[in-house]
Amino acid sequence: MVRHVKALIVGSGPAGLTGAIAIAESVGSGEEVVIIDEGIEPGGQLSKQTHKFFGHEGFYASTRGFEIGNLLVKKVKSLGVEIIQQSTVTGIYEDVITVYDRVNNIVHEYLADYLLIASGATERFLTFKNNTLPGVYGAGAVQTLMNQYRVLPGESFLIVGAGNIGLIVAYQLVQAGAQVKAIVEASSRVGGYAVHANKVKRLGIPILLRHTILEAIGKDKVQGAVVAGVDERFKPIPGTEKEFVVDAICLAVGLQPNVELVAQTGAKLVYIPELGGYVPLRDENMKTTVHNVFVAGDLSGIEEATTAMIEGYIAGYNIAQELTGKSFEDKIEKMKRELEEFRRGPFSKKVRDGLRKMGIVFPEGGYREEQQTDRGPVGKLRAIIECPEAIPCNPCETSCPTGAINVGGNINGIPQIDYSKCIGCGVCVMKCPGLAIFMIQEKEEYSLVGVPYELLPVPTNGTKVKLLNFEGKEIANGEVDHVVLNNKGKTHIVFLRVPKGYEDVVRSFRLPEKAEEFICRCEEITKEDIERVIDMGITDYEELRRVLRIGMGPCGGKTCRSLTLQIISEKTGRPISEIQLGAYRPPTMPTPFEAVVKSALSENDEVSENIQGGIENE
């Protein structure tokens, strides 16, 4: 049976549900609109997100992937629109289309009077000695296993590929607990943003400009790689080779569309390389050569999630002025502004040298790019703004209380701070999604300089940890001196004491590893766990016994027994003389349960042989 709807949405990344909800919005009813995917949960890329995205509030900026995907979907569910997921459109047929259900093992077929196809795009492969070695990922895949199954495919990593997905990718590694040895970009200059680039590098991973991969190491699977420079054609210079220890390779090194549905639908597709490839030719209302058929997001040109939710709308309006007869124009033409707006700075520009080859033409400046000079006054505690790069983004000028930050009146402006206005308040710290913003102030004895952090474990006041500056390199040592936390948003203040003169060098911390100090072997207990239980206030041995365990392992306190009076008396300053040792309490060592009872056993047979009547031996 052939099921007809009124649009069918082919896939539920940000540029299928946005196009969604525009339509279901603008028809009045979700009712026979439908999206198709071949996920196992909707927001196709969204899902696997956990960085907090850019653009403005009105797109979710400063709103982390994952849960604008959910926004999303719940809003596409609230208007009735149906989300069939495990499902994948397999042929564009000219009297049907066809789609196969690996839920329930069946091809259902479907007719539509329009088609929104936002298939998006399949990342792109490297070829490499070795490159088919388990422990060699795509982006997505390390993604997908980590951010949605919570499995870490690897401990240590190499990233190829220096564009934003490698940047946050390797972020969110270390995020999830495992090491980025180093990120290799093959060309001269980072692709990604600025400010994804300095967060890594303040994680202490090098960047490698002009190298590429050459061999994965391994036999059975990735235990190492060999890079090496290249020379202006990308071409390997012997004697440039390095290896690194690492057990996964995440291949980071571009995307192109997914144009097998469109093509299939007899649309006309165009070879532009600055928009990922192939791509269907299409006018500024997203509709292609076909009449009754539209694409969006990275299908249409590689690009980011937030124009690809705009092209969704732009499409969906579209579609239900078709539909409808009734005019959306002014939503597409508020769309379209949007748009223009994103696209006018330079990260746009291979986006619209693309467009340009089909006739779209987008505007480009108009944005501030000076850096502000101005520290603000010393001594008052103060945000200091290091986003260097004209990137479309706003939340430190919408966040911000006082109205201190502005980014000169275009979202690609680099922001100044007005510091008659700013009261210190770190709110804008806690919503820069590049965390790009720091805390300064200059106290007598020291400097407070406030980091975002948003790693796991969040320091305590007190701790001490190594000062880190921009490159990741130990500058100094320092001390936590109060955190903000922000549970909502999960970016964090930590307040650090630095030495003074070193509040605009340094830019991040490393926590000392944990002490592998055992002071008691048998119950596992560090050196770390005793002084800290004795910074409580417990300077007994046997108060410690109690809490720690000390002792109560199988050697019964032999070795640990002295060591814990000793580490008593550093931390009190009272001689071991002047400290209860503590009680010796049998047995002295491990008996078996099994030698107890035999030697009751035994005890009764001694009775049974010289009482008459005694018990008998079982």
Contents of the next structure:
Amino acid sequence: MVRHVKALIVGSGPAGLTGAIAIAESVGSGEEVVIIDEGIEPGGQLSKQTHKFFGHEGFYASTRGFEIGNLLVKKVKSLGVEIIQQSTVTGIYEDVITVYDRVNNIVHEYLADYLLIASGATERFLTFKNNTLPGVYGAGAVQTLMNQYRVLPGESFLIVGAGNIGLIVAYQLVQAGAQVKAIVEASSRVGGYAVHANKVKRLGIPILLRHTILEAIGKDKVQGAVVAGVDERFKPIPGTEKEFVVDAICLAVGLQPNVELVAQTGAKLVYIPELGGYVPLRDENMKTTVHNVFVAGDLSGIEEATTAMIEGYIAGYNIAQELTGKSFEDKIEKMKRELEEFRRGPFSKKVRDGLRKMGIVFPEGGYREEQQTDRGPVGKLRAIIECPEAIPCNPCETSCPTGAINVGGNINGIPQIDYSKCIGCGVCVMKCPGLAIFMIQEKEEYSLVGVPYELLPVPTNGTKVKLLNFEGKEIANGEVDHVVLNNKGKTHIVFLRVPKGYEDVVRSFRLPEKAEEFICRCEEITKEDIERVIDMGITDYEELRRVLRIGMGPCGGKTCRSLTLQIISEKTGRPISEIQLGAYRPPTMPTPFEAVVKSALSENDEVSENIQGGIENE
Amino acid sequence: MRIKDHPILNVPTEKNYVTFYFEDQPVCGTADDTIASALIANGFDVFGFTEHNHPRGFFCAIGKCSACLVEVDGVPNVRACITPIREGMRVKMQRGRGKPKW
Ligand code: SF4
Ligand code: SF4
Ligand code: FES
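Same protein, the form predicted in complex with its partner chain this time rather than the form predicted on its own?
Below: every chain and molecule of the assembly, starting with the one above.
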């Protein structure tokens, strides 16, 4: 039996969901509005995004992707739209649309007045030796597995591609407890946002520019990867090969639109590389060359989730307009202005260039490009923003309770702080999706640096840590002063005590390794303990002994003295021969007091016996 | 490997376990698993072999690439990545294009 609906939506990702909301809200009900989706749960690729979204509040900025998915799905369902999962639109014929229902293993037939195709994109593949070996996975696939199913397909990863997806996946892998050995990127610059790249660099993950993968090593499963440098024409440079021992390789080399269905409707496709390859030709209302077929999201040009949502609304309001004969022009205009605002920045250049080829022109520019140089009043607890690029994002501005931050009108503008208004509350640090805001305060003896933190374990006050710079390099020792927990947003702030003068360079930290290097076995003193005390200015062996109790255990310093002297020598640059080696105090081995007493009294046998008895009786 | 602890996502501690068979060996998954996630969680990375005998695993995990085809209860060409597991399900590695039943 053929089921006839008003609007059939293909895909329950961000574009399909907002499209459904727009139609159902405008028509007045979700009746006869149906979403068909291949996945097991609705939400499309939102379900696997654990990072906070950029953009502005109207489009859920600073909310994590999977939470946005949940909100949209709830809204769609509350409007009465039916979402059918585990079903694939397999064909759009002249007379009918076929849908294969995997749950019941049956094909259903549909007719629809309007079609909104939001079928998304597929990950691109890459050619290199052994590229089909299990262990070579799409970056999105790894995200699906770890964030939706809580399963890691490896322990140590190599990532190919430093666009936003590659960078985000690297960060998320570390959050899930995996190790990322490196990100390789063939071009000479990181393609993704600098704030994403910085998050990854602070974790100590190297980004190798002008590098590519040559080969996956392994028989049944990846055991390693060979990478090499490339020249300007992306040709590998012989002699630059290096091997990484990894058990998984993630390909994050771009997406291509899923155009099969839209092509089957008879809509015209055009080849526009800037938009991801073949894309449906469409107008600014998201209408294709077939009068009742609309498109939205990655299918209509590879971009990102916020613009996909906006396109979904535009398509949805247009469909509602045609279904009802009423005008929703004001809503459509509002969404078009949003899109225009979002696409003004430098990262939208490709999309702008691509759309221009379709005759759709988006203006650029009009946002603030200057970075703030004022770092605020020394000594005051305050926020420092390190968000250097024009990206469409403003939660820093909207979250600040005192209105101290502004991005300067257009959402792409670079944020600046008015330090006369900043009260040091830290809200912006917790809200910023780019984890690009830090807190600093210069104190008398040391400085405080507050860093956003989204990893496990959350350290406790007083924990000794290695202080890292913005590239994840160890630069000093420090300790956790206190932690401001943010159990709702899950971006905590860890305040570190750093040496004075380091407040502008410390941007991350590493917790002490579990495997410690012990120097003094008796008192369990580690190399790190000794180094820390030396760093405090105590370089004399006797002093170290008093502070740490090193060498004061039962062995009397036999094992640790020379090692300690060596560490002092290494740290201070003084030869061992010039370091005071400290007193050798007796006894050289633990001697029972009884033995001492006995020896002292051995000449007076009478007393000795009494004492001996006394000791025994005790 | 299953993720035990996560800074953002909650990891349910109480799970409903489901047992299915992979190459006639019992495999334990959770009620939320797909065939692919359950196999990966149990350390099975090879889901089958191509016609030319190359090992295959998943690639896209969202039902697009067909890298993950397995045979389920005798039916070939089932996408492991978008098929939930069921108690007692018998999953076999697919070799080549899978033998049709007729
Ligand atoms: S620390 Fe608080 S007051 Fe200062 S800029 Fe951030 S949110 Fe505003
Ligand atoms: S600093 Fe502001 S504009 Fe930059 S990522 Fe953070 S919230 Fe967005
Ligand atoms: S992994 Fe691509 S279809 Fe299953």
